[in-house]
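This document opens with one chain alone, in structure tokens, the form predicted on its own.
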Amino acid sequence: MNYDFSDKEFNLFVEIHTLISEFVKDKNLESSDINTSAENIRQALALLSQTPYLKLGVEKAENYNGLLTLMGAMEVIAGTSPSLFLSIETSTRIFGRILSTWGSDSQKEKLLNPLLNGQIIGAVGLSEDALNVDNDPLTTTAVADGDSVKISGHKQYVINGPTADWIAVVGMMNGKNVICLVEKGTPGLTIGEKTATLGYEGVAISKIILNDCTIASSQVITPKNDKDMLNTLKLWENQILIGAGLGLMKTAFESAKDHSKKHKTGGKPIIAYQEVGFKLSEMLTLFQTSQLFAYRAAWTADTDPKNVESLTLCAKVFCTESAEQVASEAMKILGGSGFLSGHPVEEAFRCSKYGQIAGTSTEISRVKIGDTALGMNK
């Protein structure tokens, strides 16, 4: 297992960091305004399309180490702007992978190429009454009507819902799991108001309602093995949330470290106090252990996909819970300044909770990890 990055990969990380760091200057990426969110995403996608970033994990990128490279790159963007990261990844890494993995040639030509060129925003409608779909069957249904398909149902917690050009709606058709590609403005599609959230305030999350929403039958994706489709979608989502956790930890740790060097109390920088050093060492240990866990899960996804699910769940539990712990310790070091609304550490602390309940929640993850350990998933 080699988790070392090549010079080419490091150069990519530096390029992405430079582009995004310059981009976020003088921008309110945590604005709850829909138009501002949409403009931020479109500009960021256009910028990143100049690099291989949008293609990582979606199409083969020469001289890059697959998902391992992607995990390192995701950490860079997530550490710069959590909201921008979640919006970009949902569009590119989930909507994009749906097209690249299961889409037809015509669907790829129509949507995937523009997506990877940063020209459109994608969203995915999966969750219904709860964030998790592990225990509840899908109630959204699609019914064939000649050359058309009518979709009825609802989806909650749709990231990019109000800003997306296309939404991949997951539902049931003829007893099988399918994905319906629904364009913004399609009759029968209603997009709800932006949902107010604890963290990720700059992400446009909403409910969508489909009432006999009619699309062409050519816009329906039917994976050959539809039973594995939901697990695959969850795997992709969990990978994104792992990357988000790394970025949040990086932001919190770096902020606390810089503050401890500059802020003085008792006539000396607080880094001189042993307790602060202990906190920083614990934070760094959690951060670097999370990195290794995340890199191993990413490497396994490419090299041993049959065993990736349990390892990814382990990494997700550890990384998302460590993100909250690191952000909490950083707030203790920063004191009042870290508690102020809008501070990167305060933002990281609020965002850290989402990673534990989204995707496969940490509670359900533990159940599945236990089942694997007991050999119940064979």
Contents of the next structure:
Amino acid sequence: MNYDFSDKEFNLFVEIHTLISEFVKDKNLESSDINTSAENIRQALALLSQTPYLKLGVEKAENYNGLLTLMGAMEVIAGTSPSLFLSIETSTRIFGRILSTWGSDSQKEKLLNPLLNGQIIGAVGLSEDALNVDNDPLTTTAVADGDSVKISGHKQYVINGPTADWIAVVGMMNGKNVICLVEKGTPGLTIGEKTATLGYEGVAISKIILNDCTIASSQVITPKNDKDMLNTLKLWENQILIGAGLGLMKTAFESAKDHSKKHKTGGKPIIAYQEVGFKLSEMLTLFQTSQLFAYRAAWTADTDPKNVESLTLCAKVFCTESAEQVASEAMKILGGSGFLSGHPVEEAFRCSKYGQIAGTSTEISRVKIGDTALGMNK
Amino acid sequence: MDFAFTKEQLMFKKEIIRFAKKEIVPRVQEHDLKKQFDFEAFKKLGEFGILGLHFPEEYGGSGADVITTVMAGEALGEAGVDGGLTLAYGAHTFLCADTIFSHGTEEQRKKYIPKLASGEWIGCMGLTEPNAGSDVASLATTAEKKGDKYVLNGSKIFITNGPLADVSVIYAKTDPEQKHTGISAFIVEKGTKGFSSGPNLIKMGVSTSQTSELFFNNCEIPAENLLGDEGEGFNMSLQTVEWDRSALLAPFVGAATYMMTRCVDYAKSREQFGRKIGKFQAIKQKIANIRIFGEAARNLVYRIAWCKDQGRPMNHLEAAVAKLFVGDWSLGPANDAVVLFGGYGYCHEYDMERIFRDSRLAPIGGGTSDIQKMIISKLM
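Switching forms now, from the form predicted on its own to the form predicted together with its partner chain, please provide the structure.
Entire complex below, previous chain first.
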């Protein structure tokens, strides 16, 4: 047992923090302009490719724990810019892990290496109207046509949809779940308008429509156990949302704490009042408990992947719900300033809702945790 | 970072659960109903080696590390042992025996630890007074040195094992003019003239533990019963906090697992509307809430244990976070467990209502949740 990150991991967190803090200084990371979003992500990816960050959890990074180190590092990035974080992670940790886990050597060579070098942006088209708790069959279909494959269907809420160079589209082919790697500009691929959202405004999220979109059959990934694939994709998404929760809590807690030490009323800093000090104590308790929960779930993913799903759902519920609570309480401590648009805590509060909805929603997570305990897993 | 337990630790945990389920759990409900201490169960804990687990073998212990010791507490909770017995064990082993072991002379260690480790003697610790709870500096019990004796006067309240204890570690002011630095710790044996205990206080939960007032009326004890030096008492009481935030919280973590297991069994057997209630999402949600609490609390408690094993100085903020979380966040899951059982959950025949009552000590004993918030807000 060991509750400390190694010196090497700690140094990596410091390095990433220094890089990304400097990077965000003169940037508008919450801009709803797609070109600005794309430029921000490209620059950030190029910057982070100088560190082992992009490789974590995707490829073996010597002297680092895979997902465990990543979880500590994700907190740093998400705590600096939630939008940048969500874009980077979707590209690297979901698109990237699709390639590293199921991709062929040539697919890896063609896409994974440039991805980890920060040269391309990836997106994943998974969610559909019909994609529900029980994982009903996907309606997006891929049909072989000689050496080509034609894809048709709709995908919603595609993170990085308008900014991605490549989109991994999940669909059905010959009764099995497959992933089609579709390059931007491929005939038959239509990218929808950027969707306006409550939080994460700097992330380009859109629908995509595939209408006889034709790709080479070498661009199709057929995982061996295709039924587990959807669950695995959800697991990766949940892991990212846990990291996002930690970052949002860090931002909200630190901001409220700093304010409570500087802001005075009745001649003393407001942290000296129990109403404020006790609220901060509860927030810190949620934050620290979430951190340990996230780290243990990540450690389990690294060491005991068979038992990771249910524990990750537990961590996801706790971390994402705590993030909203902590951000909400932080706003109250900050008074009027926390309510101003553009304040990091106001932003954290808005973003925090997403974590409970995306991936496996917290309601469905609880049902699945219950199913596991009851031995009722499907 | 590494959250793994060793194979030996996991095997030991299984052994304790097996032992407790066989030897102790069948006796729990009856003793809880009668609010009686289970002497036989306590003796069995001693025979199994749990009461002295972390003491060196030469003092009758097993030389276990802190994590293994904490794990024993979790295992007892997980097996279904009541909070009263685990509290009695905690007060006996950590608040009493460990204070003597950590700060006593070799003579004191040899005299008391083996008999406390075996369970032959029962120990308690007296710090809280009617007018001095969390505000330790305002202790009113005095210990005046007269020749080769100390004379104790005053009273203590809410003392776990108070009516039973053969050996008591008592905190008193040797210098009433001073605040924290005027406090010293003493060993007081049962039967000492001028020392008496009140009747068992009837409590909401942890009913099998016996709790009482202690009275000192010109109670003379030999000067060699002083623990450490005069004025060191407050620091000694602080050091027990490490155990308080790990080993004494561990049974609550185990109890969460026990609640979940019981709820799962019930949900799989109880039928309503033509199907097992476990099929309903509302039931699954309750089970999930209990598991989430248990998993979250476990990490916090073992963090304190691991730090203590590393010999690190106490991190009061992390300790307070663990205590606050277990205290305040356990209410929802414990309530869920009672409600899941419906009417049966409210009846003593099923033990969910007992666990609910036992769990309500968590935000009060060993420093209330508000005190933990005071500590955290001051340290942050």
